[in-house]
Amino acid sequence: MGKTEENAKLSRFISLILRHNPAAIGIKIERVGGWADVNQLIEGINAKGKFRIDRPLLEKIVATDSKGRYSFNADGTKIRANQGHSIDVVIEMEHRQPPEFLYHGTAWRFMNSIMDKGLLPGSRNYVHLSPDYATAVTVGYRHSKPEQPVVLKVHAGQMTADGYDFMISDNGVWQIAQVPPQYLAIMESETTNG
């Protein structure tokens, strides 16, 4: 296995720890902020024995992660996942006016439930929405492979006018507690994403 593939697997393991299961390596995540101690994270991963990591490698993973999954605190002593938690954490996010439309990629097998109940966070703390169609397609493939995903257009501007509150994470993922079905439309193709 090459270094790049090994680092990608390590990054996914870090994501699992910081978003879902810190007990896997015996560390704690702060409820407010979702922060973990960097030294404890490194020691816990190394003690587990599946991967070897040091501070420079962790910094490289954080800096080069294409999805911007992680952040260090101001003095670099703590690290967190920016969103996607299933554990009980409160991440400080900016409350902001969203664009008129946001997008959500998913699998066709979920559509009956979505069109009945809307978008719900499931095991996560919030529903994640993409700022553009292309990103939603990429996200949708994670849930629909090998089939083509479905992309939903979310009428975020109307939701805001109706009193819904949107937040945006440090890495640009829009988040909300739920999206009722009346604010959703199925996208036919990228040419209709306006």
Ligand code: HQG
Second form
Amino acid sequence: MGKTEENAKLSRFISLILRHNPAAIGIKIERVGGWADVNQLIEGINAKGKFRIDRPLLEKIVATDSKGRYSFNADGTKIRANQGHSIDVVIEMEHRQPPEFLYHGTAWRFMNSIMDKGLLPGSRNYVHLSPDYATAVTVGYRHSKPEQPVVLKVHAGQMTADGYDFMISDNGVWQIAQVPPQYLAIMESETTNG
Ligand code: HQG
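Alternative state: the form predicted together with the ligand, after the form predicted on its own:
In what comes next, the whole complex appears, and the chain from above leads the way.
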């Protein structure tokens, strides 16, 4: 396995620990802020034996992550995932007025349920919405491949007018408790065959 691939796997493992399962390496995450102790994280990962990690490598993963998934606290003793948790944490996020439209990529097989109940957070703490169509395609593809994803246009401006509260994580992912179906529209695919 190449170094890049190895680091990508390690990053996914860190994401699993910080968002979903700190017990996988026997550590705890602070409920308020979602912080884990950096030394405990490093020692826990090494003790597990699957990966070797030290502080410089962890810093590199945090600095180069394609989606800015992780942050250190001010003195660098703690680390967290910025969003995407299923465990019970309270991450302070900026409440902000969203643009008129946001986007959500998903798979066609979920559409009956989504048009019936709206977008629900599932196992995560919030529904995630993308700022642009292209990002939504990438997110949706995770669930739909090998088929094309469906992209939903979310009428965020109307939701705000109706009193819904939007938050944005430190790494720019919009978060909301739910999106009722009346604010959703299925988009025509913007991809062409050439
Ligand atoms: C679907 C990645 C049936 C929803 C991405 C989605 C994202 C419903 C799936 C982040 C439903 C949940 C999150 C309903 C929603 N009935 N299905 N009523 N409501 N769903 O993975 O948004 O790379 O928990 O459409 O970039 O796909 O991990 O959420 O398909 O930001 O950093 O239930 O994960 O970030 O799937 O992805 P997920 P998501 P990372």
